[in-house]
Every structure is written in C-alpha cells, then in structure tokens.
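Just one chain is shown here, as structure tokens, and it is the form predicted on its own.
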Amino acid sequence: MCVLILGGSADANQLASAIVGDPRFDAILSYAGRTENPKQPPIAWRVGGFGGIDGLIDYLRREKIARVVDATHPFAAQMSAHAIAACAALSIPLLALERAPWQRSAGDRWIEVDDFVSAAQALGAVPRRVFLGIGRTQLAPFASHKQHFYLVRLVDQPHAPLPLAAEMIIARGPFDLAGDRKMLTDYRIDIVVARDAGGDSASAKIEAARELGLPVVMVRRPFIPARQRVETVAEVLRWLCHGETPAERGV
C-alpha cells in the first residue's frame, strides 16, 4: 500500500518511525520545506509543496497513493485544506492524526483570541516584553506594535531581516521545561503568545508561564473542514491495516 505522510510535525516523524520496515506500506514523508535541513525520517521523503490542489492531485495520481495521513501542523490549515479536496477527487482515504488542543490548567493565565492580528491587539498599548512562540511566518502583526520587547525563538537563522525587531534565539525542540523556565526568567519576558499547538512537544513554555505566573495569549486553531481524525500513531496503524478508527468501531 502506497501511504503519503503529509509531515511538519513530532507526530509525523513518530509515525514514520513506526511504520519503517513494515512490508505492507510503501510510505513516503512530505515536509513543507520551511525547516531548513529537517531531520531526515527513517522512510523515503520529499521537501516542498506540491502547487496547490491540481498539483496534489497530480501527485497523488502519478505516485499511486492508496492512502493519505495528514499529519500536518494543527496550523498548516492550507495543506489540510488541499489535502481533504484532492483526496475526495480521488476518493482516496485521508485520516488526520491531530494532537488535542492544550486544555486550561489551574494557574493558567490565558488570553484566548481568534489570530495573529488580535493576538498583537491583546498585549496592550503599555510596553511589555513579549516571547513569542509561534514561528517564523506569523511575526509581521507584531511590526507595528513597536512599543514591546520581542524574543522569537526560530528554528534556522534567517536569511532575509525579520519584520520586526526582535532579538533572536536559534534553536531546535523539543524543549524542555527547565530550559524554558530558565529563557523566560533571564530575558524578564512578562507575556508570552502561543499557537494553540496541543501535544506534548512544544508545551514547555506554556508550563513555564504556568509556573512563572504569566499571562499567555493563546491564539485558537484555525478552521479545518470536516475530516476523520485521531489522536495517536497506534490508531493510525490500526486505520491502515484495518481500514477502520476506533470511532468507526464504535469506540
């Protein structure tokens, strides 16, 4: 069975780890191609988009993919986007593994918002120092909002100057909680603003702030159509081996 793994995530890379090997699949992981030098999977992979729709149905095509496991970003809302339409053009079977969104503990000071833009709405006219722990991409709201103190926290040293000025820090996860503990004392950050991630992979900052007593403005999940969705590796393999989700079976 020709399996496509769409990647970009730590569930994508410990699904590639689990299928290897396996004579039934014939997988392949796509990564975006907005990580420079990714951590090579133990399967066979590609990096970069596919050119829209059209193109993912192309590929989809000419590769002979009998099945499709969105293991995107839960913010890569495009990709998922294209991937349910060229699937169902297709009738192929698409299945999503989406980590669960982080869930309010006590101690938690969060400033839920919709996006980006209200999320640099939401830290205020009074200057503040920010972390902000969402990437690359989603930095130009915060340009004009030239009042705060920005730390960004990026995977790969940019090559082109960011859209705001920020000082940087180049590193790679999973991070841990005593190093994110340590990163937001010294720099005397006072408000962090996170994606609405999920998992256990990036949630080190939240649980800093938690412990720090910081507010955290967490930016909701974009919208995703419809689709069947899990939450573990173990599901996704049962999916492809029995064609079925333990909500298909009733569980």
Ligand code: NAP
Given for the second form:
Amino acid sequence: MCVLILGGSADANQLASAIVGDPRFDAILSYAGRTENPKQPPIAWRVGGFGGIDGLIDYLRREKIARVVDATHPFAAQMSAHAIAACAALSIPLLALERAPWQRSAGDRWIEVDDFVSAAQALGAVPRRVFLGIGRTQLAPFASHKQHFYLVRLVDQPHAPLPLAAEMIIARGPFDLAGDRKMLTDYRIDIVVARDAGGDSASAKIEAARELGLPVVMVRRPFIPARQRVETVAEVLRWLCHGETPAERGV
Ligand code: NAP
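Could you give the coordinates for the form predicted in complex with the ligand, as opposed to the form predicted on its own above?
Once more the chain from above appears, this time first in line as the rest of the complex follows.
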C-alpha cells in the first residue's frame, strides 16, 4: 500500500521509523522544505510544495497513493486543508496525526490569543524583553512594536535580514528545561511568545517560563476543517492495518 506522510512534526519522523521495513507499506515522507537540513527519515522522502490542491491531486494519482497521513506541524493549516480537499476529490482515506495542545498547569501565566498580530499587541506599550519562540515565518507582526527587545531562536541562519531588529540564537530542538531556563535568565527575558505546538520537543520554554514566573503569550492553533485525527503513531498503524481509528471501533 502506497502511503504519503505529510511531514513537518517530530511525530511524522516517528511514524516513518515505525513503518520502515514493513513489507505491507511503501511509504514516502513529504517535507515543505522550511529547514535547510531536515532530519533524514529512514524511508523515501521528497521536499517542496505540490502546487496547491490540483498539484496534490496530480501527485496522489501519479504515485498511486492509497492512504494519506497528515503529520504536519499544527500551524501548517494550508497544507492540511489541501490534503482534506485532494483526498476527498479522489476518495483517498486521510488521517491526521496531531498531538494534543498543551494544557495549562498551576503556575502558568498564559495570555491566549488567536493569531500573531494579536500576540504582538498583547505585549503592550511598555518596553519588554521578549523571547519569540515561534519560528521564522511569523515574525513580521512584531516589527512595528519597536519598543521591545526581541530574542529569536531559529533552526537555520536566515539568508535575508529578519523583518525586525532582534538578537538571534541558531539551534535545533528538542530543547531541555535547564537550557531554556538559562537562556531566558541570561537574556533577562520578561515575557515569552509561543504557539501552541503541543508535544515535548518545544515545551521546555513553557516549563521554564512557569518556573521563572514569566507570562507566556500563547497563540492558539489555526482552524483546520474537520477530519479524522489521532494522537499516537500506534493509532496510525492500526488505521493503516485495519482501516479504522479507535473512535470508529467505539473505543
Ligand atoms: P502551510 O502554510 O500549511 O503550507 C504552505 C504551503 O507549503 C502548502 O500549501 C504546500 O505548498 C507547502 N507545504 C506545507 N507542508 C508541506 C509538506 N509537508 N509537504 C509538501 N509541501 C508542503 O505550512 P507552512 O508554510 O510550512 O507553515 C505554516 C506554519 O507552520 C508556520 O508558522 C511555520 O513556522 C509552521 N511550521 C511548519 C513546519 C513545516 O515543516 N511545514 C514545521 C514547523 C512549523 P503547495 O500548496 O505548493 O503544495
């Protein structure tokens, strides 16, 4: 069975590792190409957009894809919407592997907002020292809020200037609590901006902010149309093997 795994999350790579060598599946992992040296999966992989919904439909037909697993980053809403539309057009079963959002714990001081423009506004008029733990693509809304000091952490050294004045750390996750606590302390950060990615690999900054008593402006996940979704690799494997999710089995 030819399976397309839409990647971008650590879960996508875990699924690739779980499926490799299984003679029942011929799987390929697709990356958007957002990082220069993506983690090389143990299965076949490709990089780059498909060319919208029509391009994805062509690809699914050409490669005779029988199942699609959407394991993109929770903020990659366009890719997820395209997958829903293309799979519906071809009647190809689609399952999303999506980690649960982070849960507020005692001591968390979250300011929840719907998007990055609102996140920038939530920083307020008074100058703050801000850690932007949101990747590279959503920095522009902060550029007009010049009163703040910004610390940005990116996977790759950018080839073009950032849209805002910021200090930069180049580092690839997963990050740990001790390291993120030290970073926030060393840079005298007094507020963190994060997107609700869920999972473990980016959660250290949230735990560190909690320990240090810092507020976190938390950007909620974007809207994605309804689709079948599970949270674990094991559930994806069951779906691939038996064609149903635990919810469908009434579990
Ligand atoms: P997006 O807005 O959902 O996708 C934009 C376009 O990128 C898609 O329409 C598709 O192009 C292409 N694309 C996205 N994921 C792909 C995949 N797995 N394989 C092939 N093509 C893919 O997603 P985004 O622009 O990548 O990112 C949106 C947000 O998610 C950003 O905030 C970003 O930082 C965050 N994020 C993304 C990734 C990632 O790996 N994509 C990882 C971490 C965080 P076509 O229309 O041409 O097919």
